[in-house]
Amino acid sequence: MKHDFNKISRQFRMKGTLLSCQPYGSGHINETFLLKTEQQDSPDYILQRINSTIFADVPGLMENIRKVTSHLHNKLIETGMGNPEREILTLIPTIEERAYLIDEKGNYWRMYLYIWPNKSYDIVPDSNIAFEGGKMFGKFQKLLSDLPGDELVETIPDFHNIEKRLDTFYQILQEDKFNRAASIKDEILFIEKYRSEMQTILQLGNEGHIPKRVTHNDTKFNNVLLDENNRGLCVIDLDTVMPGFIHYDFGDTIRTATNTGAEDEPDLSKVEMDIEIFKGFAGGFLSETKDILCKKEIDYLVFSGRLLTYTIGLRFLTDYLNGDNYFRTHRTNHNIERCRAQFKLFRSQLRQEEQMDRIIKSLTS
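Chain structure (the form predicted on its own), given for this chain on its own:
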């Protein structure tokens, strides 16, 4: 699809004259472009076409991002803790002072100030970089700790709700439209074995033992930008920022960053949890958050890694049963391989649970 970038860019309050526009990044949901300007003293920009199929409530999503980025900017200015234009995403409003643009074709667009130089990591190379990523996600939580979660809308309802995910799984298992249930008996037993325990965080929240916070909900390690010296710089990709529990953010980074294998690794001997990466990330995260978290939240940080690993494994298994119609697959049995890799990682986390508990206690004592 061709877009008139000159026309689109002129409808935002960007400085300078557009010089070039090129695709940017490796994201699969939104279309992202880097806009370069002619003038040396003018910044460059990131322009995105928002996927309104996945995000049905774009106005709600953009209001979440506006509230969060405004809050973060104000906190940095009040506390003198850093440079907002480099350490926080900066939304560029339209000439009508809106957070997003709707073009004549019904496409939704937004613009951010481009943060450069930066780097990011798909695979965490060592515990020092893990620490920096943990510190950035922790700082994100700390600065947002006085923004009530209920002020935001759910951009994807029940995104991490394990109760709903389990209900969906059992319904699709019962239907078994593609006759695949017989081939996953071990995985079904695994789901059943831990089914009750996995609802612990929801129960703690429902009983008021842990608070709902503003959470990122997609804390892959490459959603942290680092500077040229590998120091933490900025948390990006705020589309799933919404109300949630701290364990969703901590747990999903542990799931993704500590895995020694690929998410879809068919050779399960390569899949383990790297305890040194865990230690580094937890150290950075708790250096920023240990004073804002309650005891119950801290007590269940280790558990959260297993919760998020179980949840995504369950989602892969559900999609496999349902004919592979949600996650993009690249080979036969791709989703079941993904599921088995997650369940192997879960078992590795379980074996190292006592060691992880000791690390958390040493960081918070």
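Numbering follows the first chain given and starts at 1. For clarity, every value in this text was computed on a predicted model and none was experimentally measured. Heads up, when I say rigid core I mean the largest set of C-alphas that superpose within 1.5 Å between the two forms. What changes on going to the form predicted in complex with adenosine-5'-diphosphate:
- Relative to the superposed core, Leu308 shifts its CA atom by less than 2 Å between the two forms.
- After superposing the rigid core, the C-alpha of Gln352 moves by less than 2 Å between the two forms.
- With the core held fixed, the Cα of Thr94 is displaced between the two forms by 2 Å or more.
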Contents of the next structure:
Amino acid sequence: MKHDFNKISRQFRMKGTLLSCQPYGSGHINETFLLKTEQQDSPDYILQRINSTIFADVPGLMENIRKVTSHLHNKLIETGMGNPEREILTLIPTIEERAYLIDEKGNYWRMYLYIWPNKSYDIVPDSNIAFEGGKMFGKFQKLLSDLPGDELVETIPDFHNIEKRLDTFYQILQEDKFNRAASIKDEILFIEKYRSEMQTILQLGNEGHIPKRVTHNDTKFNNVLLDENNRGLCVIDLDTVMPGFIHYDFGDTIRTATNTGAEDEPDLSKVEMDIEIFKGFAGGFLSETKDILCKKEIDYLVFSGRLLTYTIGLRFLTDYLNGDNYFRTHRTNHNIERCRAQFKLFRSQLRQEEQMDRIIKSLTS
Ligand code: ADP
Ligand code: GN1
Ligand code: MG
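Instead of the form predicted on its own shown above, give the structure for the form predicted in complex with adenosine-5'-diphosphate, please.
Once more the chain from above appears, this time first in line as the rest of the complex follows.
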């Protein structure tokens, strides 16, 4: 789809004039562009077309982001440390002082200050980098622990609810509109095998053993920016910040950071869980959170890696059966390859569970 970036950018309170606007990053949901300005002394910007099919309540979502970023901003000012423009996403309002713009075609746009220089990793190269990412997500959790969850809207209802995700999967499997069910026999057996164990976190929540917190819910490792020296800088992609369990955040970074291969690696021999990266990430995360987490939450951190790997694998598989209409795909079979890589990673985690348990014990005792 062609967009008139000149016209769009003029409707935001940005400094300088548009030099170029190019697709940016590797997100699967929104369309992201890096907008460069002509003037040396003007910053550059991130312009995003928000996926309003997936996020049905964009005004509610943007209000969440406003609340979360201003809460984080106040915390940073209280401590008198750090640079808010580099450590927290800064929304650029429209000339009408709104947080987002609707263009004449009905597209929703928002603009952020571009945080630069930064580094971000789809594959994590070493345990120090994993530690920094863990510390950032842990700190994010800690700083939001006094933001009341009922002030946030649920931007995607039941986002990590595995029971609902399974219901949807079986319904779509039965319909099999794209005649793909015959090619996923092994995956269906896999789903069945672990189905009941995967209910554990929901059950602990329902029985009141673990609290709902304000969680990020999309803690893929590339949703944290590091600085030029690989020190933690800023947590980004705040679209799904809403009430959830700590396991959703811990687990999704285990899923993405510890994988020795890419999320969509077709050569499954390259996909394993790297225990040193696990140690680094867990060390960083717990250095910020171990005093706020209860024992039951800590007891299930290791399990959470498998839960999120299973959940996202199931979502890729569901999208494959459903004709690839949720996650952006770049090749035929992309979603089924993503799913297979997740299930391989799940098995690798299962084999290393005892080692992970020992690491968590040593970090929390
Ligand atoms: P998606 O939901 O599609 O993943 P993100 O909000 O994560 O969208 O943005 C996509 C990518 O754009 C990120 O992975 C990151 O590389 C980059 N990005 C987003 N916001 C900023 C920012 N304010 N400064 C620098 N880079 C950013
Ligand atoms: C999506 O937005 P992005 O690309 O960071 C997805 C996550 C998945 C991830 C898998 C809103 O994340 O839930 O874990 O892809 N975000 C949404 O890579 O569905
Ligand atoms: Mg992202």
